[in-house]
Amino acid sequence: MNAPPPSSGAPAVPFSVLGLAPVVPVVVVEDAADAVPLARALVAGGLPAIEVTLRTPAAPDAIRAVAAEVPGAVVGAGTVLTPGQVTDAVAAGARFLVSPGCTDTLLAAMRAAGVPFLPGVSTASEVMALLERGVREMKFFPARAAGGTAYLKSLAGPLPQARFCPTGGIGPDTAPEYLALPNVGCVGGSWMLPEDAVAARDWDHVERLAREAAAL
């Protein structure tokens, strides 16, 4: 849990975003119309946690719809990279954040927004300077390129209180591999959506690789 110091006055995070489920679906929506039925058939899997990725102009309008009508999803926000999306993003129902990387700037403005976030590192003195700062919660991204799970195990000797939710080039074959290392809660991936089940509005096909995915 990414809660401030206790000097901060900023508002106490409620929930581990890397407790929900073992995978975080992190979908692109182009037409906000698909994201109620997509993100009932990932609920209907057994993923309750989904990214939706700060990309389309149909991002906002697609969390909103998600979370004011599907129950049990989770709906959070990706690809946040500025404290304007951060504010827009929970105005639009987000219950938590993901960035990329992290700047003083970002993560002042996540932390105060009082929902759990996830900023972005991939080196080890990236994390250690959002351990300075209390986060102990963060995205390792990109995941493969960055080094994969070898440089994660690498970090759990010198920073074991650092836990990550990897994400970039991980599938269904490799994320067994990420789920087992002792500093992963969660890893996130887009697998379960393939663009032309998507494109087909075949959702009880996403359902069924939701539900592989969740097996996890």
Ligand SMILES: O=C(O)C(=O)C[C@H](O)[C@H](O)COP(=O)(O)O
The other form holds:
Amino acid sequence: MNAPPPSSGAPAVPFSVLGLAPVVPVVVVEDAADAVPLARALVAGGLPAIEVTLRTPAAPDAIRAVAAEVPGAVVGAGTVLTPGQVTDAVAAGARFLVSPGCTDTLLAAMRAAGVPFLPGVSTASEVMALLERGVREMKFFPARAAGGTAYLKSLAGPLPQARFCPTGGIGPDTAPEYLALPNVGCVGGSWMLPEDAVAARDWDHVERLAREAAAL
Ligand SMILES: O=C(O)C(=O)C[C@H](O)[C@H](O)COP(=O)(O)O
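Switch from the form predicted alone to the form predicted in complex with this ligand and print that structure.
Full complex below, order starting with the chain above.
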């Protein structure tokens, strides 16, 4: 795990999102009050890099709370679609940004934000467009539906300089196959946060699943 920058008091130093942890939990927070115990369970289980998706109204408060109250967590924002969301996420304390796809407008905003980011791609042309712009680390989304490990292996031949965080449809059964690929730095997924466990606030269960994921 490479060292992320200090969370405050220093200018942002670029670090590799792909180097934080082999598995990045993708979190959809319905109730911001759940964010801190949920993140504590993930960190205790060995998963410090946490992507909170901006899909729910609770997300900015959740990011703010985790950034302020969970030592050891490196919280980022996912489902970042607009420049406004980039600004809001970083203001809330997001230390990295993830998007399902990429546009020129979004890329410019993410570059200007001063934190590392993973724009989403699912085709060779999209990878090439980002490489042309100097971006080498990307989210491969939706990983399973877009071709899974076979597709990533095929990209590694002509485009070995691109490295990926595949996300979407990955579970503990398939994560190791992705992690074994030379162009994969980490995988994203929500399998360690089953809906019923989160609804029941069964953080011990989440911590157990996180520990299993951290050991993959
Ligand atoms: O909306 C986004 O930007 C996302 O991050 C989508 C996520 O990658 C998937 O929702 C996680 O995939 P699952 O592990 O299949 O749940």
